[in-house]
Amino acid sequence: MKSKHDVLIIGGGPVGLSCAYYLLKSGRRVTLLDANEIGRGSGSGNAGHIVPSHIIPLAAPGVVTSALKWMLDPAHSPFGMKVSLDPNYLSWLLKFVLACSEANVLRSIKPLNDLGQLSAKNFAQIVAEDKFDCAYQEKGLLFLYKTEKAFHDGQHEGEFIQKHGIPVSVYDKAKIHAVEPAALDDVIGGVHFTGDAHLNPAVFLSLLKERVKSMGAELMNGTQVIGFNSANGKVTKIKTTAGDFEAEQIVLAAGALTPSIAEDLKLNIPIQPARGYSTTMSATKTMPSHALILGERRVAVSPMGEVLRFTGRLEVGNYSMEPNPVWIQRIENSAREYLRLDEKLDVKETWAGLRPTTPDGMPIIGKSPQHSNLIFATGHAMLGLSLGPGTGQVVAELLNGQEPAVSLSPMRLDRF
């Protein structure tokens, strides 16, 4: 048995870190295990959107229309499901259908935005305190439309989504060739949500990873989570390839390989992975001056200084991190029929990630309904950079006995 320690978090991606960062600066002693590399997870390889304008959940009203739409058209189709018979993903898809509802729209969006202007501050407050060259940029992001019906949808989003406080703005054909010169002439139309940013994840992952470190952080790479020894509503034993661990306080921020490394605490944890893409190039000729996303085909492009990285796919129940070359290149294609780009592209990195996806689209963030010393933080689905930070400060909170500076109760893991 080894020593006791005082925090230790399972995961070692946005979120794992941001919690280590929080918790070391309150004073607490962390040890950070991750299976394989802390900070090389899925969160390294993503768009680097921060985006607190996301407020509506994944699951809302119109998705599985669309869902069965895109699906008809796979050649282009940005949503993928895999075939199974498994009870816990035909469990999964139907609580998602159900919460595919106005009503878990507006039980979202409160804590989405509140969780989500939290995070961006605190990333803003984090490159800014610790001097972080992650290719951080307060830009927007910029949705760019070639249809009509599209940039009108676009529109309406925007509508709605700044009647919660969110600044935005809509931009016609003239303006959106002026503000972004990489755009095609037939991009008719745009929209600005002027309060997000983006950065290199990877960067950003690596440059927290040494700051954790720093402040005096016990990383593990390599240490891989086998089971869980309970008694009298506290872990009492945490099993892993490094041998067994006892923890005064213990986080779980596993993203999408929670339910499994949890399979010993009998709880119903419902994440299903979802895979998607990206591949990253040198930078080009016209570089994109703003982090975007192209409408129809919901392609994320992120410029980070040297290089420039696309972003697709949401591919539910796929565990595998083999990215899918026919993949790669449909989003490839896809960003030439917005952008300018050159004719051959210097490719650095193709990536395929998890992220870890509840039915309703909401995190899963408070303390476990059966363990006094564990707190879950995970099932962030495509946010889990953007929130990381402010999950990261409320976890630290929350531990500490705090009243945590979001309120958690939409988030517990009982919901479900």
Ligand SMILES: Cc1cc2nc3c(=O)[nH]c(=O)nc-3n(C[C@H](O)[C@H](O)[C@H](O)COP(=O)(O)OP(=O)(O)OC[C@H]3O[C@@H](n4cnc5c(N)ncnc54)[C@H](O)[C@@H]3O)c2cc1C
Given for the second form:
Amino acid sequence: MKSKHDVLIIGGGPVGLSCAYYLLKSGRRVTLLDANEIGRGSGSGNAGHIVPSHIIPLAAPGVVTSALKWMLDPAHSPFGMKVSLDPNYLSWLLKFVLACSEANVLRSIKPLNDLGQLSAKNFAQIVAEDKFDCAYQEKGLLFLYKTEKAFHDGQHEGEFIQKHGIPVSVYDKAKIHAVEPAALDDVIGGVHFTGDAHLNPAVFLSLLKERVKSMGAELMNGTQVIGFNSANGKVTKIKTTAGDFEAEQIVLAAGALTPSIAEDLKLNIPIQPARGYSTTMSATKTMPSHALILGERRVAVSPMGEVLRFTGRLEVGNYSMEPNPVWIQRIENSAREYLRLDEKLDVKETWAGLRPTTPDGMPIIGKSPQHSNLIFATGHAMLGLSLGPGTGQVVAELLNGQEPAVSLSPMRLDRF
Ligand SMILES: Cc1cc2nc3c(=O)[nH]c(=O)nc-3n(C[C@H](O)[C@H](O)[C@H](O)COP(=O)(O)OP(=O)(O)OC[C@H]3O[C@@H](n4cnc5c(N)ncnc54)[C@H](O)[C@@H]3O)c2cc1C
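The form predicted in complex with this ligand is what I need now, so please give it after the form predicted alone.
Once more the chain from above appears, this time first in line as the rest of the complex follows.
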């Protein structure tokens, strides 16, 4: 048994690392465990988009119909799902379908907006104060469209989001080609969320890891949590492959694997993995000058200095982190439908990651209903990087008994 730790964080992804940073800043001593390598999990190969404009949750009206339509065109569908009779999976699917309502959207907008704005401000501060050289750019997120129907729907969504204080610009054909010269001639318009930003997530996470280390965090790679003991409303022991630990406070930030860890505490956490892929290429002659979403294909594009990344697919229920070469190629093909790319690009890395997805599209941040020294910070789905530094700040505030900067009641586990 190791000596008692102050705060022990399980999971070194963007959420766990951000919690470590803000807890250390608040004067706590931090131990951060990861089953694999800190900073290299589902956060490292993602699109790197920092998107306070994403205030509409994944569970929204029309999503189920769109998903069914997409599945009729399997070679281009941005969406897929596992076929399984696993009761947890089926219960998650049912909850998701029921949450795809206007009421869920209206309930989620304020919490996502508040946490997104806080997080974007924190990113800018960390990058500036800690001098992080991670291809960070505040140039917004630009959606490109090739069809009138998708452009019209995109404008409509942009107008709705703008009503909630998010800056949005709509570009006609002439303007979109002036703003984004990498777009091919048949791109007819764009919607620009000008308050968004992007960066290279692997570089950011590696710099954040070094920063928390220099602030005094004890970092343990290859240390998998395999169970807990609890007594009198507290977690008393954390069992790992590197031995048992005791801690005053525990933060559970294990992404899509959080439910299997929490099972040992008899807690049911409704999270399913939503797998996606990325392919990172050498720079092309006409590099896109913005972070992009290719509207009809739902593929993300991220220029990151010397490299260019394409990201896509959302496959619910799959835990494997093997990149699928067929989808990697299709994602590149989609990018070629919108962008001026060199005929041959060198592939630097192909990757798969898991988005930890709740049925209502909102994260789970808050204290365990049954354990006074356990806090959850998980379920951020497609926004775990974007909402990381905001989550880190509110978790530190909650753990230190302060009023969190953002109301956490809509994010409690017991809403399910
Ligand atoms: C294709 C794709 C593109 C994306 N693009 C974006 C984007 O542009 N912007 C954005 O904000 N988000 C994006 N995301 C989502 C984002 O990557 C996730 O939301 C984020 O990684 C979740 O962070 P996390 O820290 O909660 O979990 P993770 O990143 O999954 O980290 C959890 C960590 O916990 C560790 N762990 C698991 N089990 C145990 C255990 N038993 N013991 C110890 N450690 C354990 C894991 O090894 C892992 O390192 C994207 C995701 C994908 C797949």
